[in-house]
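Just one chain follows, in the form predicted on its own, and it is written as structure tokens.
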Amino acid sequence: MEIVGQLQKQYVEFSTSLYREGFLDEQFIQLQKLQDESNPDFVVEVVSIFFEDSEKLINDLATAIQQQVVDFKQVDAHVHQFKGSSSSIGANRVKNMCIALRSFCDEKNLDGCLRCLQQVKHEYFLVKNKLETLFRGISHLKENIDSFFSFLIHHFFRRKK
């Protein structure tokens, strides 16, 4: 059982630091109480949506920017929409970073879009990866605490019999 209290101890670090490091904000919080046994991989579901149409709008946007004659308003259009669903599963760094791009397309600012896209994407990658290693570690812990289970129920009834 050793190694189920250091996976939790991990978990909480971990994650904790992902909210004093701004990761995430309450919003995740919000989205995990949404979570419950009958739907156990619901925050998963969701934030592996996210990360399909980040991808996309990530694209959109870069194609958006690299036009002869670049669009501002529907560059604006897309992280608009980027900043909708960073904010709704409470990714704050990719969604303040979305803020300043939305002042670089208002400013009709080429170059300050340009770099401040390249930060969107370091930031929606950053968070990404965070993600999906703490999705890993609570699989991990889930995984581990069922094996524990697992021995103790059957050390336990084969004791009895």
Second form
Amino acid sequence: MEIVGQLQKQYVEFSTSLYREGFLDEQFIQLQKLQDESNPDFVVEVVSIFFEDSEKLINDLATAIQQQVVDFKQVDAHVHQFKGSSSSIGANRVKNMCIALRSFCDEKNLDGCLRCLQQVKHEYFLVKNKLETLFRGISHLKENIDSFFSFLIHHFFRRKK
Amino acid sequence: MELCNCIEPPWPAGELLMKYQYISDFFIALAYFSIPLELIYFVKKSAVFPYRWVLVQFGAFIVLCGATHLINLWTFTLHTKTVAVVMTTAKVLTAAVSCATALMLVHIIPDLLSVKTRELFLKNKAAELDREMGLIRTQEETGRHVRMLTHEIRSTLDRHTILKTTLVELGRTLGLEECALWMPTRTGLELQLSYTLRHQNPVGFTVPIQLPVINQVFNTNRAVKISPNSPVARLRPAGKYMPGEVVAVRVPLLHLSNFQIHDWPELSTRRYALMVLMLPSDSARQWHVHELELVEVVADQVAVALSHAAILEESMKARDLLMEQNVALDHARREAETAVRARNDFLAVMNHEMRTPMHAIIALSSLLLETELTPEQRLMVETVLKSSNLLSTLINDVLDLSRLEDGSLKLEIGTFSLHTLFRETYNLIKPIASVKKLNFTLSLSPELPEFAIGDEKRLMQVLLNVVGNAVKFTKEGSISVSAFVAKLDSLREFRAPDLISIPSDNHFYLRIEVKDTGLGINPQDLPKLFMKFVQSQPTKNSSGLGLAICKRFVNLMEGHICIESEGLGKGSTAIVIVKLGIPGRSNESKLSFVHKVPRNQVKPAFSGLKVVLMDDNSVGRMVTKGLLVHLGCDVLAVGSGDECVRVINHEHKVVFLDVSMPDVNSFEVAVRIHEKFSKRMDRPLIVALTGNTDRMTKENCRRVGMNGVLLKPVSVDKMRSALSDLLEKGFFVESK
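Now show the form predicted in complex with its partner chain, given that the preceding structure was the form predicted on its own.
First the chain shown before, then all remaining chains and molecules of the complex.
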């Protein structure tokens, strides 16, 4: 019982900090609203897809920027995609970094792009870590709640006898 | 003894004479005794002899006579007194009996005589009966022959067989030498030898029909004896033969038309054939009455059998004709069906082919108008646009009309608001009327129900057409539109047979009158108004199909439409009556009521709303899809413009297009979607999803005819309110 309470408290503190620090924004809350009985794993699924997409995009970006002759249009297209997906998730800091990267692309500033790309990658991995922790916490919490309830039921029935 | 003066002297009895007398008396006595014995013997033998008493008497008389004579034998010699007494007694008795017998005989002899008479009478009667029996037998035989002949004749329905059989059987029954049938020719002026018994191939002899002998035979229904030398009877080679007697009889040839008039076949229209029968020559046979009767009966039967055969032939011909006609009709029907199908296919393809470039023209002309143009250029582009709109309407009308005529068009029944219908029509037409400085009024009767069940879209089309026409052909003055519930007498006024049903609780008749003070219509042209493609006035520039389509829609709605006018320059009145259902009292059809639900209610039912989502970003796509699914929509998510245009169909009500995709020109996609759907009603609403907030994007979106812009990321509430606005008003304005 206490464990549940503690875990809950931990979870709430953690997720609040995520919002406070700007890793996640309002959109992530919207995503959670879309999760219901008919769609129980919606958030996890969306986030998984985001991870897959993003890693691919980052690779593509890296390849594109390392070309002899950099095709900025191509880079811009990739960044545009990344920006779109991160804003759909609510990965706020990643989105902002993408916006910055785009402006460097418009200017055709290769150095700027390279530096910015590093930061984008950095932010991405940060938010990924946080999200994974969040989900682990959630599953941990879930397990505990489940065991607590099964204990209750067991106990109740034992007493009945 | 003394001698006296007698003639002969008495002489003493001679011996000889005495002897003879003695013997005679003896024999007499013997006879007299034997006769009764014989009589008794015979009477005993015959049982029927009625007069036994007489015989007894007679017997007694004879016995006594015999006794007398016997006793006489003793008186020849001297005899005693006893003998004399016995003799006397016997004589007395004999006298008595004989007198009695004599008296008795007087009584019975008349009776005996009459017996003989009766016997004769009975013999005559027996002879008569024998004769009659003979006659009956003959008749029965005749009857048998006739039945047999009839059976033979009737057992076939083939005319030739009938006639041939008749001749053969008659020949056999009556033992004829020759039997022939003469039939009238087509002209009716001659008789042609058609069938004979012995001659195998009659060589088509003909005789004129007006011969006296022929007339004689035709004038009576009996068999007539004719001369063997008459032309109809000269069938055997002339020679040393003594020709046998010939008889001719008429055979009526009955025709179907004879029986169609009330009285039985009239004599005037009768045609006859002639049957000629010849007895064998050199046979000295004569035609007997019963044979003649047989011939007459057979001739009648043949007539009946022939008429049956004729009727059968005709009915077979008619049946064959019908079968041929059936085959031809079936063929024609299949050809017609093929033609109709080909036409429909052609129309469908052509319409689609025609609409695509049409819509491109309209869309691009509209876009062109939004750019910078010189006034001349603007005028030209506007004309292009107007003409293409007109052409597009014409194309739609043609397809509608062909579907209406096929009967393949079905009304889309739903519940709608009558007030809204009229209000919208009014709002659409009012600007045009104002521009022409026409007074335009709408009056709705208070009796009109608020809601009705019917095809709203098509009723609006009819109304717009009629009111539009009124406005088009009115240069000055006023147009008034009034709607009310039609009363029964006003329905009867149209004398339309299909408006039989009386307004009941389930439905009512809506009557709309559109009066204008316009050009009016020539009364001669009134009937042509609703005909396709007929233009009555040179100034008319409508498609010529509008009113025809209206009439068909109105007919589908079980109503009536007509236009009345006093004449040219006197204005006209259009009257439309349609049958509509009343909701709430009967089984309602589905309510298409989305826009009536107030916005403040919790979670409006978007359930099942079919939408298409286009976004090439997989994450964004998934998020937006989840959002829409959460609101209850049925989402089809695609990742490219091509796929979007491909999968969209008339069931999808809304399309969400992400316009921030760099590769895809979403505006082009929107135009293509517009092209795909020719009718405004079928077109889905298009909403742009964008990350850009700049005005340029919004302008572009509006220009291509998008119905709304949503800024990403979209919250649940924002999406919800956007969707409800969209479905209610057809567009939405995003509130920040």
